[in-house]
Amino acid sequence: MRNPQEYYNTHSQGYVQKWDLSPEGLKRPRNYYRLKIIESIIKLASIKPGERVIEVGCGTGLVLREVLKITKPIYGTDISSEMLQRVKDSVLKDKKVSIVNDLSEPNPGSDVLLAQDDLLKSKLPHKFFDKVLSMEVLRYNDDLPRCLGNIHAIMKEGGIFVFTVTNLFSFSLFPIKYSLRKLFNKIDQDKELVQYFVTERSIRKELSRANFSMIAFERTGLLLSNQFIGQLVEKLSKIPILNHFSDTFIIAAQAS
């Protein structure tokens, strides 16, 4: 599926029950794994009382929940309008949550301000945010540069940009085998997202043409957040042929 908007709006009703960062929920390796995503970017960010921070493609608000323990009011996208609708009837439905057009405008009283946006054709206030965080957006964008200097235009100087993308060398294997699914045409677009991947060269790249300096950059996965596979796997990283392999990059970059 080609337009990612269309797939959220549908689908957003699912997605807050499948990411439970509940006790109960978090019983579940993969939610696990997400909520220490979520407390790394939180970390990396090094968020302080009073700065303008956004999440692009805030999703249901799992992450806008944390930032908002530090500082409010705080700022979220999203393609879809009924992901938007979900942050405010579901997971941040005891906070004043406005969905607006335009961020800059003030907006007192509000804990959290969203609006509709496309990365792609963003529309968001130029040079207006000290921080900007985004999980799991980019693998959804086919034109990363755009993406890159999109971010940029919208933070101020020195501002920091923290985010996660999905590394091409998993050891989940997926994104090799469906880059070739993809590749021989067998991807179903009418039910399935078309997604991106990238390696640590090309993302590191990347950032450097989009006016970014690297200051942060982890590697995870879902069997390194075990605390014994975790380590075993840290281990086989160390064989030169193993040392590409990670699911997820976590990547704090400053704008200059």
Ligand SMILES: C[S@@+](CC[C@H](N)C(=O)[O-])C[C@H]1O[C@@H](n2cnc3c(N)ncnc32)[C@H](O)[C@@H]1O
Second form
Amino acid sequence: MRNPQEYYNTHSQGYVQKWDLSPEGLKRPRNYYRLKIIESIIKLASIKPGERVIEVGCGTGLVLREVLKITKPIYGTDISSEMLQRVKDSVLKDKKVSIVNDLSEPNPGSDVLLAQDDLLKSKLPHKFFDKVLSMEVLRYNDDLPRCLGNIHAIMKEGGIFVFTVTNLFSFSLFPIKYSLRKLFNKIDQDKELVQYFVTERSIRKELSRANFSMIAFERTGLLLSNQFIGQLVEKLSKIPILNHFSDTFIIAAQAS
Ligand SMILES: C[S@@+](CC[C@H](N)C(=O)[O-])C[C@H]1O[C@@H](n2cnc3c(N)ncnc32)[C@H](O)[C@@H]1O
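If the structure you just shared is the form predicted alone, then what does the corresponding form predicted together with this ligand look like?
And the full complex, kicking off with our chain again.
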């Protein structure tokens, strides 16, 4: 299996079902947590009506759906054509969604413009976007410097990039266990996605190398979204050492 394109082409329907963010779906803690992350991303991006906003690796359009409440048209790319189809026929089926070859060509009347694009070999227009978002995408790509370089290239100077990455030292221990399995060649690439994790230090260094300046650095985790445990974890997370173990970093960085 070629990761992640084939994986997501095969699992796009399951993804729509898994991440049901309707009032019913939001009763599940992990879905509620997902929505909270989306809200944080959008808040950090401080999107204004009329700005050109893209999500790279937009999947089925969960983030796009929220951005569309602020501005339109909005833009999305994904390596998987099936995920883009799910934006059109599932998550944003009530909107005018167009899948095009070139996002820089005007397309009057569309709410959402989508293009298939691999972030690692991106063909997107340069210096075009005010805001770039990316949720749960960098963890599936083995070349972080290239991803950051390609994102920087499509941004206008002073534009803002808001994204999530997964902490190697997460409370959940999943990244550590996974990395050990990878080290000992125990990942079944036919069934699992290959994943890559960061440390706070490594992501700060890579951002600076790619000519981004950090604006905000938030740490979050599934436990934080639980209203009972959340308060306790929030208090605990004020203890500096515990901060190092959050699951996900949500980062805003400005392109210079
Ligand atoms: C976990 S899903 C997240 C989708 C969406 N951002 C969301 O939060 O629901 C990861 C997505 O990233 C896409 N993806 C992974 N690597 C990519 C790459 N190199 N270029 C473009 N998309 C990529 C996958 O196809 C998939 O749709």
